[in-house]
Amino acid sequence: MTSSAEDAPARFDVLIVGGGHAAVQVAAGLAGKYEGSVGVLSAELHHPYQRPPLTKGYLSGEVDEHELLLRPASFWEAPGVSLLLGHRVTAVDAEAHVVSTQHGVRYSYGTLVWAAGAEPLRIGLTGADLPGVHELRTLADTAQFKREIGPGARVVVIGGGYVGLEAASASVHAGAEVSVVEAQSRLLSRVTGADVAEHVRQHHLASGVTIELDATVVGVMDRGGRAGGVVLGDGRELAADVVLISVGIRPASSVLADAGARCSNGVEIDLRGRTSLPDVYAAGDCTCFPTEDGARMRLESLQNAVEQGDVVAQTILGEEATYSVVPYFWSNQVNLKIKTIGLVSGHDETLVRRGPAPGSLTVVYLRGGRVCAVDAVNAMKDYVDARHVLGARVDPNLVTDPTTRLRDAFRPEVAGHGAA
């Protein structure tokens, strides 16, 4: 249907959907270089902010709210980029190059960048909508949770991944009594190996956290109109004033899929960020991209969002850029600083070294005899060295000897490979 002049949608030459790291990185890459108009539609009411520090620093009080901003307010006041808050996109008409928001407002675009991120997985628990039940995806979510985890509060965290354990750590720090319920037989089953998982479990136990493994939650109990505990699959009840559901996220790709974009585990893109739709790019947690072995991968990481955002901005500007990933992750829990480089999935051998620092543990993961990932816990030197051994063959005796720098642990036949 043809619109009249009065109801014609506002137009941007580049329209970016999302308010996270990927969206802001695209906008920043275009600012001052791109001659057309750039619009950013964010579903939230806050200026774009950093997400990882929500559970890594903001919950514990180490990071203030104003420190979370990805760009100062002055960035959004400068000419060239328009930020529109409270605009959640609900439909994309790829043929007409128009998006629609939850309020029925429409915007047309020359080029669309889908950087909508991800949304929490929901497991259909009865009572999940009660006051006192939380998810930690936004600043507003996290601020409300933070207000409720004071001294004496009983907190149950459903999910033993990074976010859940970071929230558990912050809750203990705030004086709460904390239980973690994990359906798998160990913590961190998606992101790290068994040695690190057990190391982390022992430190949480020592801090006073109760951990239930191989346990499921079937419902949240109602006590006077708010959460009063959870019911486990074996019938036991855990009392709680605060319940956090943290069982993972899923890509926010359904709107683009409805528009005809090719989606599997996220929006499928090429190494330049292009989707299967004309004039539509995507970046960040909502995407899956091709790997060297012909498969597709989706990464939930700040680094992935930033680097893909850079590539999309450069491509829009007509520059040559392709995405090449060397992923890294980090987590702060209890008295542990965990840093990972590479991908643990698919490893077939592990080498463990224990350093002199309290809580220090480094695990080197091998796939086909070559280093595919390194976990460094309270071992900053090992993390710094890890990039130099990634992809290399290493001598197990040198790796497990904490007096040898990890960067010097190459096998003699390939000595010097990858060293700086």
Contents of the next structure:
Amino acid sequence: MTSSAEDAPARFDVLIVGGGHAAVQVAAGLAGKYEGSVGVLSAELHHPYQRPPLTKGYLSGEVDEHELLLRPASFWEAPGVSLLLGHRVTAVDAEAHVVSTQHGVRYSYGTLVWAAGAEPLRIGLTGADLPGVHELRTLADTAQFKREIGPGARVVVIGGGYVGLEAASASVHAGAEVSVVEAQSRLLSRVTGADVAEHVRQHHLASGVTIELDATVVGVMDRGGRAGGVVLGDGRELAADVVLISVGIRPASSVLADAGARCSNGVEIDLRGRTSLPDVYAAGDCTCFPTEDGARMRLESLQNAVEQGDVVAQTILGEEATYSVVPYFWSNQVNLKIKTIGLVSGHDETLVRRGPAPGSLTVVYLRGGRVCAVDAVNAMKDYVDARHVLGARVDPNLVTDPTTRLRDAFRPEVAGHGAA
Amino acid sequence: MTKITFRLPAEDRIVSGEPGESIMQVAVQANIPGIVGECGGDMSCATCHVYCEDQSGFKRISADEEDLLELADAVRDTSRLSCQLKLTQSTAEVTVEVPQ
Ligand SMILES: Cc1cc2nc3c(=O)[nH]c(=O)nc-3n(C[C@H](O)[C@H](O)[C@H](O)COP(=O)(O)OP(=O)(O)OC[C@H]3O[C@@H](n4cnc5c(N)ncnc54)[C@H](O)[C@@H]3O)c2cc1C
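Other form of same protein, the form predicted in complex with the partner chain, not the form predicted on its own:
All chains and molecules follow, beginning with the one already shown.
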């Protein structure tokens, strides 16, 4: 299937770039329905696998590598679909409909789907390339990290976001001594409010994690050619055998931007997954899509990758499909199961509700008096009920009363607004 | 090994599963339409709803599963989230119906 640069490139009717959730969703959506050939080019060496369990069941040892597979090997052997691993696309010629890989292999396409996901943000720390310094995006990354977090290992996690905190939780569980260093004045500042952040902090502290807030890391110390610790902005040193840098991600859009696709905070797509280039679609963490208020939004979530992948597959099949979802997200760490519905941003009021279950905390976020998001920690009923109250006006007294179900906390609409 | 029959609107699909696997995992691996398993079995999405008449080979439904099922459509008495139906050595055969 390979060809030298001079030969005519091998052709796929649909060529999918990426080997993650969005890419697989497109391939699975086309399987059995699409008549033409489908090629998937993935930079990774593993068959496509699930990412969320990496820092959950996989790090804790409950889920093994085999169980992570998104589809069995046989799926990729079916006629009509070819998965090419270790193929990183480095250039796209949108006019000629040809891509080329890091090894100079070219493929031509009828339709291109860009599903390249995201890559860890690198903050240019000195010593970041020392052995013992990790990032967590891929199975290969996580496997390496997992080997080093045994009993007694001293682990410093840079960044108190979901991925860093899940890794911290798994490391403590594995017997390591763990410190989390966060530059902001609280944890999870990009994704949730202060109440949940403090709740999560308390539970991590109780499990033995040390947390440094308002603290920046300025460099990784070299101890005999390996990571020996980190230096903080105030001059303090934290000794460490393992350093995890998890400070966020950057959408993998630069190759497509170079090809002329309109990109801002990711590849710009419309609600059917189309980019500004002809015959080129995009889906997943690498995209930003239009919102109702005319802005653009980029989500880093599995649901977004799966549902955008569905829309792209349907659009390619000529079916009517548009992307519109109520976002949800979840995270498991220490003894907390955190579940979020809606987007925790732009709210002007929060209501806190504490249920009877251990570790339970629910926060309802309001914008202009209407519910825009709900975080439910160890509170499945509230998570389920959240869908009922999203977008609605609620009675604060009922919301904060744990004996009333959240879905019964509506405030009657003012007469004259809305029907019946 | 368990023989799983997925009853779909138009046909039955028969797939085998290994002990330890959930019916959701088997369904996703076999590309059974209607079972998405979006969250991978972390009880966050309710996209793996099935009807299962004979649940004798499985753990009883938990309070969380019961709550989460409220998010699924066309729930019946026999509704389960297939991510919670874990196969064991002793289950030789099971039939689940995939909601339309
Ligand atoms: C540790 C971890 C835990 C997470 N937990 C959760 C969670 O609990 N809930 C949740 O909703 N989300 C979670 N996420 C986020 C979720 O995994 C992502 O939103 C999702 O993987 C996005 O899918 P994607 O297909 O867009 O990108 P990815 O899954 O990142 O896949 C992109 C793929 O494209 C490949 N690629 C990149 N560039 C190229 C190129 N130029 N050529 C060829 N291939 C390329 C990459 O190697 C990768 O295989 C988690 C993420 C991580 C890392």
